[in-house]
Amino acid sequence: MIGFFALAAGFLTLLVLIMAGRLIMGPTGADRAVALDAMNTLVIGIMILLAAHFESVVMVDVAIVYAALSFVSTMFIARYIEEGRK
């Protein structure tokens, strides 16, 4: 069973670092906003993956409360982005 919370945990941290790469050589702020969410959706997944190994359900209120305030810095990128094309 550790080798498939690895298996999993590996293959979303690879997702995450090519999200990185999106982020930083993004042509517009839309591109990297997107990689940002995209960048906190994958890391969210690790987090639960890591409560469902370590049966911990303390992870699972940190990922809820990280995936909240991802969704508001979202909302906030996405508003100033908008503001910008006015």
Second form
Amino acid sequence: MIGFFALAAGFLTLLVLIMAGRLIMGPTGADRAVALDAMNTLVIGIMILLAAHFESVVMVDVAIVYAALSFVSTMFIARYIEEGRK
Amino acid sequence: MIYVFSVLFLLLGMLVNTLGTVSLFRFPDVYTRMHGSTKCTTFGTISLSLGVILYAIIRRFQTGEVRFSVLALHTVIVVAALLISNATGAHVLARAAHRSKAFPKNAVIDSLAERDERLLKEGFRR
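Other form of same protein, the form predicted in complex with its partner chain, not the form predicted alone:
The complete assembly is shown below, putting the previous chain first.
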């Protein structure tokens, strides 16, 4: 059972690496921003799974701060795209 | 054997996250990609968190240590933050993409552009 959390975290890491393909080859800036948003959500999931695997609560607190910071960064990237610069 | 529901939630979350990744590559333009990836990764990560919460609650009653209940409560906070921030971020990104002239492919009706034209004709500066 304990090994299953590490297995799921490794699988999500693989998904993040696949999503980086869209981050690299996205045609417009909005495509890259969408890929970055999805990657941020998956990284939060990986942090929660690793906290359950290592049984340490501190990693979940780091995940909360990461969620807030990724929300703010998404807001600023959206403001940057909105100016019309690709 | 007692962890079977936790493992089921984890499997569901991994499946839905995989669907979100596939939708990021198989859809034609920004809006459909955003539709697939945001919805699937939000639901998948919430499902993974539910698995972790169930595991922590079961371990709390098995071992009697307080840190497992702390783990469950903080994971609930993460779920609340995801529910608020993902929906708001996707909304803002879609509006920004539409204002940067990235129009949807194969679309017949673009209601947001019509509304912007009408507001511009009425002298409304956004």
